[in-house]
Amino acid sequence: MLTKSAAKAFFLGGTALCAVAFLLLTLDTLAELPKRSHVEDMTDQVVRGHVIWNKNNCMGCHTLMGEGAYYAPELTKVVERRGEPWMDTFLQDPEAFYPGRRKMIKYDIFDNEAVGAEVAAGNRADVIAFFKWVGNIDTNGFPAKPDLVPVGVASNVDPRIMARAPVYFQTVCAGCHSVGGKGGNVGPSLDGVSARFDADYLRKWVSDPQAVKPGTTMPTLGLKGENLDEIVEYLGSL
């Protein structure tokens, strides 16, 4: 059993040791933080995106680097998971993108009709730039990649088919659908879709899914013109 003086010395020594360790760890954190956060990439656009994030209380629903609410998805690696074109399309009208499912409202700051096309596009670009910067921070593996079972691929499917897909398909549609085993598994695989549906049906479905099947979870992307033609032509080749 320690004597009173020995206990006092043990307490003081332990406190001093812990204080020194805390100081050294703090100094190490301050030295490593600029490298891990890539502070040199924090542009004015990134700062504007951060202002939008805070001003609209996005953390009231989402988490970022584990901090925030857990009502909506974690967004630390959202650019890596979804890609910039998908995010830009989604932010314009989240409710239309996932009819009957999404709880995220349509914010005026991203709405072309509410604030003008140039301002809305600028706001979306600022927010995406902020998420892109956050996604490049070294977070020691956080968040972990989803543990998903790969979608099975038929033996007669050529995985190079995705490589010749239009850019819009690769960056937006592939967030939900797969072709040749590449892409998302939220929606059905599109391998062989041209054998199931003709070009007219595919055009109607892609341009306005709700008109073809009310209540479907397929988002209304507002595709038209060249983008719509390219998607329909590509689907018709599968």
Contents of the next structure:
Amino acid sequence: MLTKSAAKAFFLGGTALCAVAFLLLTLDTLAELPKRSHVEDMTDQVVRGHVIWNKNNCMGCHTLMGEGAYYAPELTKVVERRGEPWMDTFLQDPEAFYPGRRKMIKYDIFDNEAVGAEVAAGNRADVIAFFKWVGNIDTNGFPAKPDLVPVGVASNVDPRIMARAPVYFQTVCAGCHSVGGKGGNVGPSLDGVSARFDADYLRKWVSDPQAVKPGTTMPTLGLKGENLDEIVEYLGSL
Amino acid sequence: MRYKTQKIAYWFFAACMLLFTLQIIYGFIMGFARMGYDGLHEIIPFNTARAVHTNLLVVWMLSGFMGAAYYIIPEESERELWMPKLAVIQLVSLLLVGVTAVIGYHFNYWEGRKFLEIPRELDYLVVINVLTFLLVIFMTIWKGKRKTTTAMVLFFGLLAAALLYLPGMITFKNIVFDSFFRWWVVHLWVEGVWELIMGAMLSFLLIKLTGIDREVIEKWLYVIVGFTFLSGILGTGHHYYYTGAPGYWLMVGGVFSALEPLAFLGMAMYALSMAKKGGRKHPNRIALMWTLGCAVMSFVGAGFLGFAHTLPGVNIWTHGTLVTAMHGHLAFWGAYAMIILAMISYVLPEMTGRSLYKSWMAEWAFWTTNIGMIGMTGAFGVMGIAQVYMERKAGMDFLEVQESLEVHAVGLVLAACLMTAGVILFIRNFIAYGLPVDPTETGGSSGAAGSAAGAFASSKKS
Ligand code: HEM
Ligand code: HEM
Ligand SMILES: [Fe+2]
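Could the form predicted together with its partner chain be shown next, to go alongside the form predicted on its own?
Zooming out: every chain and molecule, the one shown earlier first.
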């Protein structure tokens, strides 16, 4: 029969053994982590982005590398998924992209009017750099690619229409508008938009929607010059 | 109750009741947000509600553990508490720090580190507070007449919990390091040293309630906490699978964390068999219900539901989804909330000298809280599994999936109402007992409860 002192020895011995093994593995892990997280790419900008992430407790709604809360999207691969221009626009006014849906906080630090365009743009660039760096950490394959292929893809989709769009359109406008069956559904589909509006109107609309239709929910994106020409030309081809 | 200073515990338990109530209120705010009613978003956004909810949880549990220690240690050491005034100061300062932190969360004063949101300045105050507590406990044991295994396991559990708080206070620029050491606090607490505290409380309650020989109970206590550390320390690896740490953690964490349920299974078998052998003669049946309930529900919530997502092949899909919330709720409830409520149920008649053993409120509180909690676990489970399949496995859009789950959040909130009704009954019963009184010469507190329990204790020679 097991005695009390044998039980005590089992407890102390087992604990000591496991604690030593854990400490050894920890030492090895600490040596590996810099490589696996690419510290060489951890610029000051990335560190500033981390501070913003930390100070505002973004982890209280989002997960990053699967850690945090389950109320908002997992962000490990957000740059890969959304692209930088989209994120830059999104952070200025999160609700504009998801009107009437689950809310993110509209942070003053990202808002041009609240803290000045330069500071706000800098803050946004910092968090985006942070997410970009996190996206390259070796996470042993997390998040996994979906492995159940959805059945019944819509038949009227022509991905080529989106593929020939300017990059800015694909990353920002497509967050809200679809063409050829691809893209978001916040704004109306832009298929055949050239038949509805002429180029002048489209140019005015895209550069300052508020001026054309005060109170519209389409954000003012501040497009100018060549970028604007490119977009208007593309819209004219739809 | 034999010593005057044990009365201090009452105020720690009263603090538990207060903070628990607040925790639940913030739980409801999140429950409603998940149903789509986020009217409080501008004042109390989800991240504030969440930080308050989980931090109040941790603070009331620490308050419960401290209260338990202030009750158990004098009894085990057979002397009054050393410097009871310090214990009072310590309670007040614990509440002040906790409340300051929670208010700060409403004003963006925090750190974005899940469960460790308390800002660094307040961390130092927590450390001082806990050191004071440990000093009182240590000196009482040191000067006491005997040093029992139960008291030692409890003390070392509390000491280790304090030490393990420190790695969580190191600042790292690199988030991967930060997360690595955050788990030294969070995981090594709930799946390590807190189990020691829980085991010691369980063994104290079993000794008191079943009258089984202390030597037998304490022998099995060693075996159980032995299993806890054997599996739990290296089991930390289940948080290192996908957070930047090397691949060998998949193997190490997978194997050892898969063994963790054994400690909880052991706890359940131990409690049930001791109660059976002891014949359940103690008049405080409610306390025994909570004690055995705790042993069983901790196995279900921590052991069974923990195992359900601990293997790396499963965890890669469930990591950071509502499946985790499902497990988190039942594990915290079964293991730590229930052991504290068991302790309170045992202690109240002892302290106040009133024997409200047959109170319908106490009995209903047990069943409604537990059924409500199981319902909440079910609702989280349905949401979690649906989320895993729709978002993670089929690649659907996050928000679309969440919106389709809002109907299950209604189920969550309904179950939460049931559980809240139980909590209200428990607190009503707590208040009905009135304030603690000094013990009489004969050993137990004055009144029927004291003498009935006293007679039981002397007949069983605990
Ligand atoms: C009383 C004991 C326990 C408590 C209070 C508890 C509580 C929790 C909590 C709150 C989390 C969420 C942590 C976070 O993401 O920040 C968690 C995660 C986890 N727990 Fe437990 N747990 C307990 C025991 C166990 C056991 C015994 C196992 C395994 C058999 C286990 C397996 C896991 C796993 C795998 C995760 C990670 C989930 C993810 O990847 O998102 N837990 N636990
Ligand atoms: C009674 C009403 C309650 C409601 C409506 C509620 C609801 C919630 C919600 C919505 C979350 C956030 C999940 C997310 O990130 O989306 C949460 C987190 C949490 N709650 Fe509760 N809760 C309640 C009571 C409790 C109780 C009694 C306990 C402890 C025994 C508890 C422990 C926790 C823990 C540990 C977490 C963090 C879970 C994790 O990170 O995985 N809650 N709760
Ligand atoms: Fe864990």
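Residue numbers count along the first chain shown, from 1. Take the two forms, find the largest set of C-alpha atoms that superpose within 1.5 Å, and that set is the rigid core. This is a predicted model, so every value here is computed, not measured.
After superposition on the rigid core, displacement of the C-alpha of G183 between the two forms amounts to 2 Å or more. A displacement of 2 angstroms or greater separates the C-alpha positions of Y201 between the two forms, with the rigid core held in common.
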